[in-house]
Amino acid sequence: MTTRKVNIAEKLAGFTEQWAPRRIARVNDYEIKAARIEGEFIWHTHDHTDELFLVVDGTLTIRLRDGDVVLGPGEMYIVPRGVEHCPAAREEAQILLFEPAGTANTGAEGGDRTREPVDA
């Protein structure tokens, strides 16, 4: 990872896979993690971090079992550890994860939806 400034909407636009976040940042150990989504993820958890989400573009549903969140362009929800959760998206969002370096996609629920990011 570089020192330079980071343009969001350059790194969103160089690639088109959903579902696969690209890595675009590091501060200290976590990681500033790019992704496209459309449709439902998988319900999972993350035993040992939170996990925050920023809406760049499009509208996420971050589903919870007591009831939906639901961001737009600039919005913000950090999911607490240990707190089931299913992002999805009626259309493409553009969103940025923080999470923890090395924390999968899929948190304890593993599976083939699982991705390990890649820089962009």
Given for the second form:
Protein chains: 2
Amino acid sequence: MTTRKVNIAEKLAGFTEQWAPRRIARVNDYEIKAARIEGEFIWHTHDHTDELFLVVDGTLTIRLRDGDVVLGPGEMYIVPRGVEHCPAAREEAQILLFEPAGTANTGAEGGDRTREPVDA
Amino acid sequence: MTTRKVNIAEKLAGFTEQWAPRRIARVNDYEIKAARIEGEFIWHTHDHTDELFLVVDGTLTIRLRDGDVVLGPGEMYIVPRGVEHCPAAREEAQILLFEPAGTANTGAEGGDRTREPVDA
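Got the form predicted alone; could you also share the form predicted in complex with another copy of the chain?
Full assembly next; the chain just shown is listed first.
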């Protein structure tokens, strides 16, 4: 695998589309994706994998059926596999995701919010 | 898996030992570890896994046999499996590592710099 230095802020500055994660790095068969998000996503579940959210900028709310988790910059949260969740952000937030390659942003839910990740 | 919000800076503030990675989160069978490093580590190789370095604070130099990679805060680099490397930091740096659970800090090299990661 070819590898080079990755500047997270530069990667996030390189696109504007919201709710469309970009691949910025790969570790074995896992990917780190960068995303800009604003507003409310959809409730969904990943049946086969945990999903890590790390906030770079702004505030991310992860809605869970038993309450919200609110994350600021430098905070992270792992949604366990099988746990329904809905990411949301009142104003635009910049986040990283860490999960196996091939994990769909809409999980088992699918639908028109689904985006194939592309390289940043 | 029980999960809760993880504040990266708080985790790093919770210990002082250098070159002794602390587990701060788990995603499936991968772990995120936080480490404080200063000075030069040892040359080593991970034969079976890539290793991600992400700098939180300070400057990390990853020595490779064909040159150094120098990383500042918000920058990351993936050392591919099988590639010999030696992390170093002139002044203390705070970093995150992402790799499969069970990855030894000294890789295939072993020796007295080996540390079993403990939870932060």
